[in-house]
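For reference, the chain that follows is the form predicted alone, supplied as structure tokens.
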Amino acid sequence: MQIYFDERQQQHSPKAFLLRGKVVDSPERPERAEAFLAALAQGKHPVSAPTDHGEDPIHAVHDPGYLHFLRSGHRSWSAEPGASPEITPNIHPNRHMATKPSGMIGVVGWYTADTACPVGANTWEGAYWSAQTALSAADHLVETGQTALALCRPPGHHAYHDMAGGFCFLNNAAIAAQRLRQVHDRVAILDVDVHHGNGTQGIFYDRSDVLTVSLHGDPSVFYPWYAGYAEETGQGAGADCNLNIPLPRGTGDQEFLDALPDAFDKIRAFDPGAVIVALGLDGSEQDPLQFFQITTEGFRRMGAAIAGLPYPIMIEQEGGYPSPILGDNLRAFVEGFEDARAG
């Protein structure tokens, strides 16, 4: 399997995480990229660096002035008396606020979920890049037929169309999607992570060219809270475009497995030219953001289920936090996946 990476997605570096009102080291940091290409080396597999594909196909998805922000907004921040190294927002809009304010600390609650996505000096550097990626491994699926990994980091998948969120910038599997429109008139996303795919169901939610699926832990008790019930299924042209299957605390192995055919069965209807599988690596037993108790036979046996849709695919890299079993976990979801398509 063709792995895509550019060594200057580490570029974004966040320091400050909010958990449970502690300030915490980020658990999105560059160790967690690290771990990735260390796990993958020893299958010997190929890394090569990313097309530059430039900003159009980020345009495709993304707000314009929301990639101004991206790109631009740190220097305006760092330039208000006291500011932080890093923009975090004190304030956002809610359902009773609904103006675009002009001053910097307004805008960048506007432009921001949470408190989860810190900007600093290198975040868009890194997030174009990681976008980048998604697009060489969609490319390389157009090209040849073959799947590869985008291992992006920053990840994407809590990015909206004009909002960061949840450690999220850009949303790699939406633009990745977009690109692969031009080939094929349906694309599926199906979302792995722990977390659901908020911000990639919020770009597509009125959309029927753009299936997309998401196994998550049950909102109601984690993040993103707001999003990711069973009763969101789309709206508009793309009712009935939008599956979400949100699963207990505590989920394990067989659970996982046994939800799947229920995604299985809503893509096959859908019957999508290609397939991306936003791969979360939280759900692992051993994830400091722990919800599922999923092991690393759990992920080889993921990898190799996912790998029987009879359609070509692309997978792209979402969560998973730094622990021993990282790089093992990746391996393991990879090696699943390449057996089964090779039997």
Given for the second form:
Protein chains: 2
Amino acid sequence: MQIYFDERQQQHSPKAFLLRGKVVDSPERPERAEAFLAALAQGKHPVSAPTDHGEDPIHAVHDPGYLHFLRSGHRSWSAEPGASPEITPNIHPNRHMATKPSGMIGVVGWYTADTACPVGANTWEGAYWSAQTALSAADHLVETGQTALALCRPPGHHAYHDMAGGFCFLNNAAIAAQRLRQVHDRVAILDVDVHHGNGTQGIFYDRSDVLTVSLHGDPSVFYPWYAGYAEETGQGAGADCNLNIPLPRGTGDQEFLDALPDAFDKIRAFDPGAVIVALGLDGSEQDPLQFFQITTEGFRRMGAAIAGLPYPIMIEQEGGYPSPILGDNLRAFVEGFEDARAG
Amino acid sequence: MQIYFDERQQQHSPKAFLLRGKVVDSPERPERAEAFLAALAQGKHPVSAPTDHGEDPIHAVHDPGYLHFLRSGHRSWSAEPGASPEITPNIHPNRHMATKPSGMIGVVGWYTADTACPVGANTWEGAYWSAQTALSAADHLVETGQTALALCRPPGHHAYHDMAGGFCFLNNAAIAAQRLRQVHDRVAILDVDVHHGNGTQGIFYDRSDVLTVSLHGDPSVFYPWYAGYAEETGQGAGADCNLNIPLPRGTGDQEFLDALPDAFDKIRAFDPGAVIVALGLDGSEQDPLQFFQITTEGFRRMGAAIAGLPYPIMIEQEGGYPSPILGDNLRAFVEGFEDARAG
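Return one more block: the form predicted together with a further copy of the same chain, after the form predicted alone shown previously.
Shown next: the complete complex, the earlier chain at its head.
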């Protein structure tokens, strides 16, 4: 399987985030990509740098004011007296007050969902190349019909069209889907990260041309808390074009695999021209986030099951955080997928 | 002037809040009340403990679920692995996702507006007695017709009916206004804190019986950022019953005093039975927050000007943070008020 990755993605290297009231080290570190690359190298997967598609495909999904914030916000932030090295919000608009302000602290809260998406001096550079990586995997699928894997880092599925969140800035899956829409009338995104793909859902929530399906930890007790419920099925033209399958804490291999057929049925009924798999590995039994209990063998079976979908598929990396088996889990998923497609 | 204060208010002693990405010491410390009491003692103002009015007057303003969170949330929070000593949010509902979750981290974000309202083990106790202090000053006004000062701490004007924010938990001014409504058809609240009284505005925004008027730093560049704009004038039955007067950074004595007549005109046109002054001293030239440049003499003139309103008035303390002249500013306001009423 062809892999896309750009070393410039590693320029985004977030240091801190606020967890249960304490500033802790961010787990969304460059070493994640290093672990993925080392594991894939063992499988002799070729790794290519992406083509530079410029900003147009990013603008096709994201809000101009938000992109301006991502690109230039860090300079304004750094001019605030006593500002931390990374942009971190301390207040957001809410159900009682929602006028957009001009001052930097207010702007930060406007364009971020939480304290887990610190914007540093090089975040734009990293996020830009992460998006290019997804676009190149989409190109590969269009041009060869073969599956490619975009080693996106930072990840993307919590980013709304105008809001960062949960380690995500540009929604790589959505940007790739928009690219694939140039050649397919309908595109489906299947998100198997342990967290709900809330940003992706939000971007396509009122559209009928992109189906969004997500299996994830029950949001009533897990990030992103305020979206990801089964009742959210799309609206307007997008009615019935979103499927959420929340799963309980402790979900293991078999429970997860047993939930996949409902997702597959939804995708088959939609009959897309292509499928994007938003692959999170943070459901691992050894992931520091500790919600699901999926084994390395479970990821292999997951890859094999998804490979059975009768559509062109591209894979793009979402979450999955440092553990001794992080790379093994990616390789297992990829091998499971490849073996099934070859079989 | 009669002062109300209860030592139990001091049990709320917040340690930390997140400011520009850094955890810093909270300025809303018990020493604020000590500075106020020491300054007022020089003026020989009698200080009494409040009467306990129970929870009914608090329930008359606040949401039951929110009160449950304030009372018992700290126990649930402390059970989360690695939780900080004080409840601090890291995510909130937003314009894209707003389903109410059951898990503690999500509940915290539901009931708080920002990272400046840490809830500790004794926050409920302190906020409860702060509200009782306001209620006793309202009683004093009803029973004697004379002005009393409620030395509320924690302050209240950023608290919505179901949301803490900006050092505030229970909205003392709103609770006192609801009490005064038992004897007056109409009550006005005049908020002169450097920050917009967003919670107070929100509580009465659709009501015609309580006029809310606030002079404050321009929210487009200052806390609370997302409310406090001149365009916000009330809604429904409360249409035209809210007046915001945003003032620029650097506003000094004369500029502030020049803005008061518009507030007074609004109050006179409303013809309330009583007026509550939500007195913030954080517009001081020496306040650590540094937005307005009001001098001690300016607070004296402010007190005198407000005393000219031909209505029964009670005063309740909002913001104002440690500086060498914090107590002086309160005494100057009180003396200016008293001299004008005596003259």
